[in-house]
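Read the single chain below, which is given as structure tokens and is the form predicted alone.
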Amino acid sequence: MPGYEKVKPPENGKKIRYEDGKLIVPDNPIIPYFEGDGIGKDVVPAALMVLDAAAEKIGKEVVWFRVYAGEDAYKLYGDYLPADTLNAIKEFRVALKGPLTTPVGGGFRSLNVTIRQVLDLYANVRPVYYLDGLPSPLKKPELVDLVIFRENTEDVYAGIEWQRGSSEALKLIKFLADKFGVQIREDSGIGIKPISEFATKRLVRMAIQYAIDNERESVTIVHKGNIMKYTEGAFRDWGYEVAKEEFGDVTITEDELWDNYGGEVPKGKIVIKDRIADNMFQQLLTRTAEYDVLAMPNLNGDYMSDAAAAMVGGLGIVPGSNIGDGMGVFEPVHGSAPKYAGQNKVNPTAEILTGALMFEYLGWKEASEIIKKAVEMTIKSGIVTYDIHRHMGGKLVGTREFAQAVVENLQTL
């Protein structure tokens, strides 16, 4: 058992275990959480209120264990991501987090990326679906029902880069010129983009298994392999290899779909297809219903999930998670929005639905579903926060009041 410097785990509650590739979840699991920065102070307490009510509704209880990351952690530990927090996630396996601030340009590296890499949370999983009543730029937003699997540990997010003019950048520029005849301007910053077979295959493997477990129709590999042939092109090729070698009994390619089945998906089969990333952006808008589960490298996944969120109402709506083998950290897609912090103003829906996604991961699907229904009921009744109110009117409420309304609707289900 890891030691803790400034926090103490709750005495009641039980640990989640991981045995034979499966989570063993007690009725009263200890789950670490941290509010993070900015509006995390508003949305996380609001979400906890809803999650507690949903757990109680199905006869469960979450025993929360407060830990720290971001500015709060720096004040307490002198460290933005203390060992206590990482140890708590390792010990208790599932955690809920608020947004963390990452400076642009200089400053410390992204804490979100660090958490993913240190804990090997290799899949960033972001479901994007429409809640009835939300304003959307689409004519038929109800067609949006996607799950994006974004590789979480490699690509340009690996953080392998050197500043313009640094000795490392200049050495690398010289090495590339001397050894490979590659000419790069000396005033360049240099970054390296690793994409490995190992990381690609485990990500695509998880995406296909999710499609099987949740009766989804297709998995689309999204890449820019026409330009980056040995990184993103390889991602595509390795993805098809996983499908064929490990799931050949339940998967077919798009070519096989048309050549052998006339375009009609046979019962029990999942179609594996691929799209160039820039084309995928417009395909999401023009052929929304054709896409189901998407698997892609890190940077593509970041862009794509934000674009998809805009289709259903924005970043304030969409949940997210970081999943590894027997471990998950759940976070909303949106950032910390520090200018709104402490104002009881922002929309807590993304954090609430992130908690619902966490419950789904625990196997508490009934609780997850009633949270989604209660959120939808609240929005349809016209009780909304400012971001939605400015588009559709209704009764304008604050962060806490919206969560309270969700709890009241949840009690009726």
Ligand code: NAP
Second form
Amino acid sequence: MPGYEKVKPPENGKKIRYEDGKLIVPDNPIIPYFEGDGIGKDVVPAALMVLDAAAEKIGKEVVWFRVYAGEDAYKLYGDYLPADTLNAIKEFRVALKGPLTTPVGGGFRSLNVTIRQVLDLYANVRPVYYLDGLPSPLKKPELVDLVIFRENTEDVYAGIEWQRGSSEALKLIKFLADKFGVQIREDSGIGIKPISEFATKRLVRMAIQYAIDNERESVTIVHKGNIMKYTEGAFRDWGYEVAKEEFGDVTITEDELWDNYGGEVPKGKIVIKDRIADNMFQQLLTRTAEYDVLAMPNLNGDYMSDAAAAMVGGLGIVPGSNIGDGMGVFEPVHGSAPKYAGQNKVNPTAEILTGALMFEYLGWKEASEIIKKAVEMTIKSGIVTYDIHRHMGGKLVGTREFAQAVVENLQTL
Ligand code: NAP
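Write the structure block of the form predicted in complex with the ligand for the protein whose form predicted alone appears above.
What follows is the entire complex, opening with the chain shown before.
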């Protein structure tokens, strides 16, 4: 068991365990959380209020273990991501976080990326669904019901890059010229895009398993393999391979669907499709209902999950998670929006629904459902934060008041 320098795990509550590939969740799990930066200070306490009420409603209790990351951690430890925090997540397996600020173009490396890499949380999983009453640019937003599995450890996001003019960049440029005859301008920064069979297969495996467990209809592999053949193209090929080799009895390809079944999905089968990323962006808008579970590399996944978020009401709404084997860190899709920090202004819905997603991961489906319902009831009753208010009016409230209204609605369910 790891020791802790400046925090102490709560004495009541039990640890979540992971045995034979399954989480064993007690009725009173200890769950580490941190508020993070900027609006994390607003949305995380609001979300905890709702999560506590929902857990109580189903006869459970979360025993929260406060840890630190970002500015708070720097003040306390002189370190933005102290070992205490990583150790707590490792020990207790499931954690809730607020957003963390990352400076652009310099400063320290993204703490989010570091957390994902250090804990090997290889899938970023983001469900995107529509809550009745929210403003949407789509004519039929109720057709959106996606779960995006974004690979979290590789691609150009792996952080393997060198500044223009650095000795590493110049050496690489020379190496590529000398050995492979590849010409790159000397004033270039250089980034590397690794995509491996191992990381691709474990991501697509998780996506297909999710589709099976949740009775989804299809898994679409999204890639830019027409241009980047040996990275993105290989992602597609390995995706199909894992479907065929490990889930051959429950999956069929789109070609098989048309060739053997006349386009009619046989009962109990999941269709594996693939789409080129740019086409996928437009199909999400034009043929929304045809997409279900999506699996894609890191960079495409980042763009697509924000674009999908916009379809159902924006960044203030959509929850997210980073999942590894027997470990999950749950976070909203939005960032720390520093200009709104501490103003009790922003929408806590994404953080609240992130908590609901965490409950789902714990197997507390009922709690997750009542949270979603209570949020929907609140929005439908016209109680909204500024981001929703600017599109459709209603009764404008602050972060805390919105969460209180959700708790009140939840009590009626
Ligand atoms: P952002 O913090 O997500 O904010 C962008 C805009 O989205 C806000 O200005 C606001 O729009 C809207 N928004 C975000 N959260 C909202 C909420 N809860 N309620 C209502 N509206 C919300 O993105 P950013 O400004 O690009 O990034 C700020 C910092 O966060 C950066 O340091 C970035 O690296 C970091 N970041 C962290 C994470 C993470 O921790 N996982 C994720 C993304 C970004 P309006 O201005 O239109 O009102």
